[in-house]
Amino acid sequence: MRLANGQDLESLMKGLFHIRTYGCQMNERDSEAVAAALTAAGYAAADSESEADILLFNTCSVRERAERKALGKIGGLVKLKRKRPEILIGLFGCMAQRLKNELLDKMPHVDFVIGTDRLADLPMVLADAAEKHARIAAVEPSDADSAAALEAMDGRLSPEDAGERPLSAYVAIMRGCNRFCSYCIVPYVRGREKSRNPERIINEAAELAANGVREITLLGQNVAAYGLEGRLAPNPGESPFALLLERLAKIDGLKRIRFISPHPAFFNDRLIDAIASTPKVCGNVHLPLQSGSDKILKAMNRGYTAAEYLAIADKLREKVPEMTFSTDVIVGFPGERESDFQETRTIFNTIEFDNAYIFKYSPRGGTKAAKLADSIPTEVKEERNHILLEDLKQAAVKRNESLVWDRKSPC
């Protein structure tokens, strides 16, 4: 059978496809399991974007910036369509179901659209626009799509597909997120919280410990409300992640886990506590921060006071004195003075952090912080970005010559 443009589809079934991940590492993880999917349906990764006859583009909108460079990239992609004009382009991720319909209106070169729900429906939205010749939107999902999209998850590319054995590996868990920050578009595009079968998790797990793989990271927009339904806090001495954490460290072959990103209101005492006595979990937890104001963490909608969030980091150094921080912080929040910035500073340097991903704020549209002025200057906002990356940068020199052996010492 030929297309209108004159390609044989069954040539085309059997292209080559090429992914281009923005983002986070969830989306990396997905863009693994789309690409599972493909192989199994007969396509095979091309080395290059430019020998594919299949572009994907795995988007994300948690940040201004990444979608402005997606968008930017993909639109630069007029003239090869205009040259090529049976290659086929697709989009999917945030940036995809949040934009939907108008990523195509805006970009007529542009095949086919999926969201975040419908990563199962890949391969079958590609036949179609391969087959039809058409423009395909496949964006909002059914409950159906849902739980279809938790088996997805499933989904990952064999060593020798792969072309490599990893040492390594992400183990998505979850999906969406019901905390609703004020700042955040992720409960909008990737949905509210939806946690996989933990049989699936741990024979996923144990697969790759069996392949070689000695490190995963659990993946989830919420990872540590794993397996609450969607509530908003666990009850006291109830952890689901907890328990899959101790379930995950009696595979044999697994070495060590990590895992990201989690609220700080799911750090219950029985969390903490198997995280300490679990020597399988490393002793590094990303602990996202946003700002140390109370004012600014009630705007943002977070669910914790400073003080709250202190603590729960010295239970953690407590049952683990050697456990070093990660975090997320947002300077230029609306109404953010400077004597809020200052609380931030202040427990930003209590705690000391390993590393830190720093933000100026950008509002994003849809979110309830969008609807306040973005009254912060830009040149504040990149002065604020700056103190603080100075003092993260001052707290990995003090730790790293703390790490130093000197070599006259006796002992």
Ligand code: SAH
Second form
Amino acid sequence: MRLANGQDLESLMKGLFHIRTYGCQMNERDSEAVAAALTAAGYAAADSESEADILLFNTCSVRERAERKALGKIGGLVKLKRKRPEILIGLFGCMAQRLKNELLDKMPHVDFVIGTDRLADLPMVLADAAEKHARIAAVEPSDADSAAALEAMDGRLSPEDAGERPLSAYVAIMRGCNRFCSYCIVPYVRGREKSRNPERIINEAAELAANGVREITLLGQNVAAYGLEGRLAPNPGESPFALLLERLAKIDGLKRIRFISPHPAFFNDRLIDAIASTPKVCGNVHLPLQSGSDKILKAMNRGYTAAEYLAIADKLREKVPEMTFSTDVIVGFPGERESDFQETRTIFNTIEFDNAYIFKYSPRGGTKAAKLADSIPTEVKEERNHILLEDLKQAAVKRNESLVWDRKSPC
Ligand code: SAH
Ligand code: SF4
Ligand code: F3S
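Same protein, different form: I have the form predicted on its own, so give me the form predicted in complex with ligand SAH.
Zooming out: every chain and molecule, the one shown earlier first.
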């Protein structure tokens, strides 16, 4: 493209980048922040992967399948790198953090690997890799001030640079997790909980609203632990997260506030009341269940019983009768008997979730559960997965039928 003064635009730019994102909404938000940082540093987003000279992959580690998918894609770039050696290939996100240098050792066509705590260094690492033709692993926690590093990861493209005025946006409020559910890799790859300064969050949300955003989704590996400085549960009556919701709700122009994902152990009465009495907070809560069997919940180190989970849903529905729920369930955790699965099914069908993500247990190296035998055969995991999905479908059919207008009845 030529500018009005006849100069070639591409010659002014450092290069065209393309980011492919795997994993959760936090990764999507991180990719957005990386795009903003690279744009500020003089790079530009390519219209497509094939036009890019910098290929970035934001990776996920949560299940083996998530890793295999990214590794397959990145592994397949060997030929491209042979044909166009000037192309730079960089990996970041949770799998990059987990496998670190192993990725550089196994994939000689990859130029750099950046850990989750070093995301803010990405433009610098990219420049070094380009100028020095060096292969770089920046995976050790940074020495930088952690509050500043946290903010450095929250840049955003201006509506002009993004070329759009979105109605909905993600706002990261905390990162990391201290809960160590026995199956989960997240605390190992995302590190300990760190909450952002509330004033900065409010300012960011107000700016988004002023730019036309009407709905924000607050993000965190455990959003409801916001502001608790790493404690594993709040005291009765204490919920900095509830206070944040109430403050955000006062922002003019903002119509709806969502959040993902909260851990049930953080739902005390203070939070339940704040959700119920703040109409801008969306009447759909994603509340990960994982299992309905107390034995399995204990082995998962979830910190609640099925009855306690149900009590939270009941309290929320009591205060907001139209409240709906979505959830995450893992089937086939080590030692999950048929009777444990039936307990999950019972609570699943009692709550009648609007939506549910059902996962087959996948052992993750280094977690506590990975030391247990992965005892449930794949076919049984498949079958349990299928049964819950069918139950979900039936509940949706029932709900939809209840909404059908009966033409024969007078209105
Ligand atoms: N922070 C979120 C979960 C993030 S991971 C929370 O606590 O709700 C998203 C979901 O992936 C989890 O809720 C869980 O259902 C699933 N998951 C995590 N580790 C898994 C594993 N090893 N095997 C299968 N599913 C897993
Ligand atoms: Fe993983 Fe549990 Fe933390 Fe969620 S709360 S990220 S499932 S360790
Ligand atoms: Fe995956 Fe990391 Fe998110 S492991 S689910 S990308 S926090």
